[in-house]
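Next up: just one chain, as structure tokens, the form predicted on its own.
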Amino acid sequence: MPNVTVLDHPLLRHKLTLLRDKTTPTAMFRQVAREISLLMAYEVTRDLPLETITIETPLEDMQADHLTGKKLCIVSILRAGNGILEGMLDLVPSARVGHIGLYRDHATLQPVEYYLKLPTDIADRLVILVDPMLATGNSAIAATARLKNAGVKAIKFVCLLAAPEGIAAFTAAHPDVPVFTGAIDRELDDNGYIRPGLGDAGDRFYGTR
């Protein structure tokens, strides 16, 4: 899977273990997910373009690196994607933000869109699309198609966990979009949940069932 990157960092792996543990309370789940998201944002933004500018330090002038071009945009797949969004904004607080509201029809496992709000100039930006789980891949596929329809040319998809089935479906639908994940788990069960996984990410973020 040349277009898939597993961010294999000891801290990230440790924090994923905390997320997987069913005894981890909601407040800690949110905090740890936020910490993981910051770590992932650091890796995913590694190739942002730089330019050289002149600045004045307290001692002298110097040539220094500075991000160039339009600020990136982070797009959250609602609702669980917001748990990833907040940690990434801790690292890049000036990023623009978009939201795509999708829910999974439990009978068909297909995504149903109910909300869309994107920056007007999103086509000119690098977009990081975030959702905690890449399970069947259907929501990520639909959200990515929405972004492409809006003219976006540079997209990266980021998730905490992925299933082999979701990766296969997503990369077949969008082979030009790189995937970054914290781990690739064993499989999907009959209900479309990742095994061993961490349960329903949205429910664990917000204490719902």
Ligand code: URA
Given for the second form:
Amino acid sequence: MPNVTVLDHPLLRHKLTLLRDKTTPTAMFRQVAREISLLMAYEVTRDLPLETITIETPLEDMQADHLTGKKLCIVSILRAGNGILEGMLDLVPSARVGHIGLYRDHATLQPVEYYLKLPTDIADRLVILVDPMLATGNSAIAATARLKNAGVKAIKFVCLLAAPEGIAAFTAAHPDVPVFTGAIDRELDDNGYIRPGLGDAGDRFYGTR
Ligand code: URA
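Output block for the form predicted together with the named molecule, input the form predicted on its own:
The complete assembly is shown below, putting the previous chain first.
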């Protein structure tokens, strides 16, 4: 699948298993998701451009690597995206952060925006959009459209798990946006859950069920 990367680091795969296990308690789920998110941030920023600058070490001048290009902004799709945000910020603490809140309208089943807060200079930034579960893809598709509408030119979408249906819908709607996921599971069930999945990510992060 062009533009879809399944991250295959053994640590990440092992930690995903911990998240999937229903006996993993809330505190551990949160901690492990944070660790996975840091690993995902590492992979997703692998192609950031570098320039060479001159610095002085305590011993001599040297030509050294320095990040250049667009600054980062991590945008979380509420509420479960916040569980990914923390681990990403552990690795890139200077990144700006945006939030998009979407709920599903019961009549139309379409996502409706109820909250939006983005940095004013977001159009000039590389945006890493995060939501743990790419299920139907509707929220991620709407959030990406909203970011493009705000002038963002460079977006990467990161999730823990994806359903084949969500991948198909998202890549059809936004073929220019690369997707990074920990796994592509078997299917989406009739209730919109990814199978085998990990259950409701928000509930597992926050212990609300
Ligand atoms: N959202 C979740 O939290 N879990 C799923 O399986 C699908 C969507």
